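Only one chain is shown below, in structure tokens, and it's the form predicted alone.
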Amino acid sequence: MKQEKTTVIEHHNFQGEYRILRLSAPATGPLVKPGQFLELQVPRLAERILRRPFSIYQADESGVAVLYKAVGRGTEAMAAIQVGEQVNIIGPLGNGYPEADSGKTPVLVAGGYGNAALYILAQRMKKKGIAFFGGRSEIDILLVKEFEKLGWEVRPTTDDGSLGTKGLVTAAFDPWMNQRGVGSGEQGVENIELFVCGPNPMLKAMGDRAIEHGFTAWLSLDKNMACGVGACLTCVIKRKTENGWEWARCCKDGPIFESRDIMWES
């Protein structure tokens, strides 16, 4: 983890209300693992002392990029950041996704702009698989061409049916999962490995399927984070233990958890 004063080298509209902010961050970029995030101090928002957490969309030896949507006061203030401006960040934070099992079929599942958090993972995986992306409408399905260029098959779903299958992401995932069957060797449903990022209802739905059908699902929990370093305890969840459960911090112990470890609140 590094605290770094970075310089904005790119900031532009990407698609609809979504934007990309790219930072020159040579101390942070080389350290990033797939699924990690950073905390950014938004300029001209001095009355808000806490930084804002953002999944890392891209990272290399020169810096990092985040893909975001202006949905509140913090991200609306971000939209005013200019190229050449300096921005203070802390990162990379969190545990990140584990290395994929080379003997299993990798499957990416994202809701909203959760696929931005999966991009580095998709980029670095040697074995390519299939990705299921869900959104409200076509404008909310991001990075399809980018993932396809990496060698992934992408199957989109939209609430309004404007792109791909109509419905939630499970409307496309479930038929694909059921076709694989059980006990079919490498093609069996038990031999897939999920990497998931998106809203909590979707995470729980995918985790429940993993538990029911006997495959592994790594979930990036969508929990409000404040400090980002495990000190404030605002992002705790219940994690199962041999003797019951314990509190786990999404920012420090996560945000990636295996589905069987999570005790969902009713």
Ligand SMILES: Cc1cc2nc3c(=O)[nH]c(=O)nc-3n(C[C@H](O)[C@H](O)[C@H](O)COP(=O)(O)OP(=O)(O)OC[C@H]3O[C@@H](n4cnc5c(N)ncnc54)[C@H](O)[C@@H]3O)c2cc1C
Contents of the next structure:
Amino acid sequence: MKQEKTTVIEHHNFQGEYRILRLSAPATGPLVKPGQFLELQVPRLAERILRRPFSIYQADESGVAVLYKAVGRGTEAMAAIQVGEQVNIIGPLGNGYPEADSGKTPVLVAGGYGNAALYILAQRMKKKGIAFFGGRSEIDILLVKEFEKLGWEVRPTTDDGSLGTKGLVTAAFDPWMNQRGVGSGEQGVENIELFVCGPNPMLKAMGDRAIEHGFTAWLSLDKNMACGVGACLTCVIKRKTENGWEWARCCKDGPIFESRDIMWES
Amino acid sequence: MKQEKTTVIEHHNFQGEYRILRLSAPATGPLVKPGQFLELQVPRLAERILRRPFSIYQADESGVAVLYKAVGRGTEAMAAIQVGEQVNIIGPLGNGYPEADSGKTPVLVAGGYGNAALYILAQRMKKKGIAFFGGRSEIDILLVKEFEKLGWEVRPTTDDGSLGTKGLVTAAFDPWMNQRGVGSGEQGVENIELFVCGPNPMLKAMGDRAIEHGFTAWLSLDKNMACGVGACLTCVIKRKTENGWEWARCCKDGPIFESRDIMWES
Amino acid sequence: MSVDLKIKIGSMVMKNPVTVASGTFGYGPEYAELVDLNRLGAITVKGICPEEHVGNPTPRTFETRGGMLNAIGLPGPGAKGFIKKYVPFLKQYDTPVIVNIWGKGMDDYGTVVEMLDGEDTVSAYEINLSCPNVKEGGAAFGTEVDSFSKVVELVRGKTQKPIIPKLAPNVPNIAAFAKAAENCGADAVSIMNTMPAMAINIDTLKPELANKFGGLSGPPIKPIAIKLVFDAARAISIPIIGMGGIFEPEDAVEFMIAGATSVAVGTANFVDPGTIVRVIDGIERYLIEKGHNSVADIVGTVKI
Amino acid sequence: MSVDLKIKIGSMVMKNPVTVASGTFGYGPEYAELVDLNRLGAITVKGICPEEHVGNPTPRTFETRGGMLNAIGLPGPGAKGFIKKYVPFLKQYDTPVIVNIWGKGMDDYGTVVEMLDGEDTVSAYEINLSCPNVKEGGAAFGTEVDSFSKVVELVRGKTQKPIIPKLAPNVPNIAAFAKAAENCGADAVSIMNTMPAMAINIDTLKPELANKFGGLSGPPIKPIAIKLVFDAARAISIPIIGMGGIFEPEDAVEFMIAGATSVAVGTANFVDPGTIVRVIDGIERYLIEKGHNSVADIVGTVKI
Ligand SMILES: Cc1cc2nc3c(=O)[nH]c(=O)nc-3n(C[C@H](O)[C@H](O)[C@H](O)COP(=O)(O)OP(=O)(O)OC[C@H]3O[C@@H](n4cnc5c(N)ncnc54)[C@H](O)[C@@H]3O)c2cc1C
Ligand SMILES: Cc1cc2nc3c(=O)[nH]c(=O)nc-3n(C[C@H](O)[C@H](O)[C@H](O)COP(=O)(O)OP(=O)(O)OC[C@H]3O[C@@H](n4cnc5c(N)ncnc54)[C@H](O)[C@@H]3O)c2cc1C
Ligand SMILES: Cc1cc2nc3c(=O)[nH]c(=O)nc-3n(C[C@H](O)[C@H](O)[C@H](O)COP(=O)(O)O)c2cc1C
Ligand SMILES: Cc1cc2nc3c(=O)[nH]c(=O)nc-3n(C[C@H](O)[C@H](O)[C@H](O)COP(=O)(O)O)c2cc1C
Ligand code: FES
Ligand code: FES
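Alt. form predicted together with this ligand, vs. the form predicted alone above:
In what comes next, the whole complex appears, and the chain from above leads the way.
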């Protein structure tokens, strides 16, 4: 974890309302594990003071990149960030995804900016598998070619059917999962390992399936944050313990949790 | 008085730390009298909400211009204003200078941005006279050629002697005043009319001389403001009345006051 | 679709729920070139006491992060001066006038009402019991339930017009003051006055205000005001005029959902005189969008 | 030129006047990778009560204009948990530790001190009598002088270490609480806790915080805090730890000129963890620039 004054190297529209921001960050870049995130201080963010958390989309020795969508005040103000200007970040933060189990088939499931968060994971995983990407429309399905270039099979779904299967991500995932069946050895569903990043209902849907069918699902939780480092106790979720539950901080103990550990609140 | 969403036509360095901002403001421009001012809402002024007051440096049917110096948070943030962007103004505000007395010799006395405030007055006055401009250094003496082009005689003074007489503006004004003498008819000092705009000590020095020697001096007072329209009672000064004094609002009852009306506070 | 923006404060009918915060809009004429005074639900004028009052020395205001401090000190023309200088102007408009009143001592509150009550143009009184910027007593009345109640009773005895005590924010139990106001026959309460505050210049070591202290207003205090309105609303059934940092229509709607029947735009007038009309239009738009017919449909609807 | 940044709170020596506001810096380890804990004057940890406490449901914070609301609800490991999980870590540093304590009832305040007092690592207690976010009582203690005094006396009876009651801002008479603290043997007071506040979502009609209310912190409250520190400083002669919206060194200096001997950085940690060190260095620079030798030279020097 570093606090670094970075310089903007690249900043441009990517697709639809998604933008890519690349930062020269030699202190932070080398430390990054897939699934970790940054707390970014938005320059010229009028009337609001807190940092905004973003998954790390790419990282190397020289820096990091995030892929973000303008959804509100902060992310809209980010559009004005210029190449060459300074951006203050804290990162990498959070636990990140664990090493993939080499005996299992890795499966990525993502929605929205979740694709971005999983890209660096996909890059660094030795074994390639299958990726289910959901979105409202074609414009919300990101990076298909990039994942394919890495050797992943991509199965998109869209709410409006403009790309891939029509429906939620489960509309593509469930048939695939059912086809594999339970208890069929290497091919069986208990032998897949899910890496999921997306909106909470998607996380929960995938977590429920994991528990029901006995496979592993690593879920990246998205909770509003204030400090991002574990100090303020804003971003807590209920994590199961032997006798009940305890609060776990998404920013520090997460954002990645295994589906069996999470106690979903209604 | 109008509130107008103006468009920036021109914005550039003028001299030293002084900048010129020209706005397309067809509702406001035609109403302007010399000595009036604007309340300008600084775009992207982080953490501060109030408008900033600026004398109107130029005005015509199509708009207005201000000449300003970066001295703090607001005026520094103004540097980032781009040609083409929107700037919200309220103006023209204040009483402005009265019609000059055609029987008298007009004399302008200014310091700092005061030159700018007097420029539109000089332009519109039929009779031309003499102008005393004071500043710290050569770089602070603005618009000399422009005033000369209008037919005014300009006598600069600088604290460091880099231009004109060395010293305060009084170092040039006093000898000139004394030379005219009292009671010498058309040439006498009681026959001059001063229009002064500058820092308070300069205003007071000129006001004192006006009272002592029996000439008229119109002083443009600079008091911190909040509303600019006379509602909040922030910008008050003591104005003499028959029995004592009353508060007068610089933004509404001023900013121009005759020297005899002002009760200076220590 | 049409919605009814009308509300009532006692016998005073406001064509919409939006007024201005006393002291931020002068006596009416100051903003008349920029704001159509006929659009307002009511005009609330700056504080008036029986006699002319000179107020504080300058500097009287200071800008802080996101807001401002003021210690104007209630200068004003007194009741007679107000009637002479401003009533003829205010008469021209089809908008009720709320006169904010204050006193150096208890008796003044009665005296000023006696002096003003004959004027038809005066539609209601807002009783300032909470100005942090005058030494004479205003502030003390507002933070002790007993003296607070005495003033409200005194004013109640002097007029049939609606009376609206304005509550101080620096108390742990705003509900007690709201309840006391209701019990003493008030027609509504205003919440909130500015928050006692201070700023010091670290070079001169002097307070930034000549009066040393002042009141904080503007966006910084909105979340404090929302809480106070909410607390008071649960204790009383008379209307609340909510204020504190209203800059956008959404702020006004938030106050109403918290329990305010009416709202006042204050510091925002200095920033954008168009705020009042924007807020009125925005409330209407919100009601339409959410399918409501009247202001009452949203007042106090916070789900807890 | 060299200046002495050292200050004392009772028997506790701080190498500089800067600590952190309880609840904004965890228990120490959270920021240890970003901030050199040896630089701090003291580490103030999040509120601890005798037993483990679960705190409030989420959302627990909400961003407002220029600041934030929180209703964390004092979750924590309890006294035993704190000793086990955090004392070994805190021992490594050459920085005194102030433990912020609270209780669901009066007795808890005594109990938690009894449980912690044997630990050398615990240098002082800050007594939270003013948390707006727990139903159990904290807040009530802080707004009535009698119950406030009882708690302070109780704690005083249990320890020789410095005790520092933390005062609530939503009272009209902070000086009375400061004086009561001094009379009951407190070594210092902390001013201020967050300001009770609320925000409501106008689409869902639900409060933005699960707890409904929360406390406002950050830049919006600074002018309020400066006034409270000033008022308290004129009433007492024990030191004050000033806090509320300190983001820049100049803010800290302003608190000290108003009367604070020590200052705490709170919400600013979330925005820029470098704030603490920047504030320490900035205070030193200010003292040098103004030709002072020690912190005491500027404390309470406001010219009024
Ligand atoms: C660990 C983590 C990783 C993230 N990674 C990315 C990423 O890679 N790319 C990306 O585009 N976004 C990402 N986000 C979400 C991003 O942080 C929010 O979009 C951003 O904070 C919104 O800020 P804003 O000021 O634009 O929105 P605001 O004006 O604050 O809010 C706008 C809307 O977004 C909602 N919102 C605000 N914060 C969040 C949040 N954390 N989660 C869900 N909804 C929120 C608000 O409730 C509101 O409805 C991530 C969030 C977390 C917690
Ligand atoms: C009627 C009037 C006309 C003016 N005309 C011009 C003009 O034509 N050109 C120009 O450059 N400036 C003019 N000014 C001054 C201008 O308004 C201030 O420079 C500006 O408000 C400073 O804002 P800031 O945010 O940059 O400074 P701040 O950060 O607010 O303050 C910086 C410093 O300037 C001081 N300051 C702030 N406001 C004023 C003020 N009104 N008068 C004196 N000192 C102040 C502060 O006390 C502080 O020391 C005028 C002021 C008035 C009242
Ligand atoms: C410059 C100024 C002057 C004020 N004068 C008065 C006054 O005369 N009487 C009064 O009751 N309140 C007065 N107030 C308080 C406001 O009416 C209002 O309660 C407060 O400013 C909060 O609203 P706001 O945040 O929208 O400004 C004044 C406020 C300001 C900023
Ligand atoms: C997230 C958060 C948690 C807090 N928790 C505590 C706490 O446990 N005990 C306490 O006495 N104060 C607590 N506070 C109050 C702070 O210690 C401090 O008094 C207040 O935030 C004002 O300072 P600031 O504006 O610098 O944040 C908390 C504040 C915040 C923002
Ligand atoms: S955001 Fe502060 S603990 Fe997670
Ligand atoms: S600035 Fe408000 S009255 Fe002059």
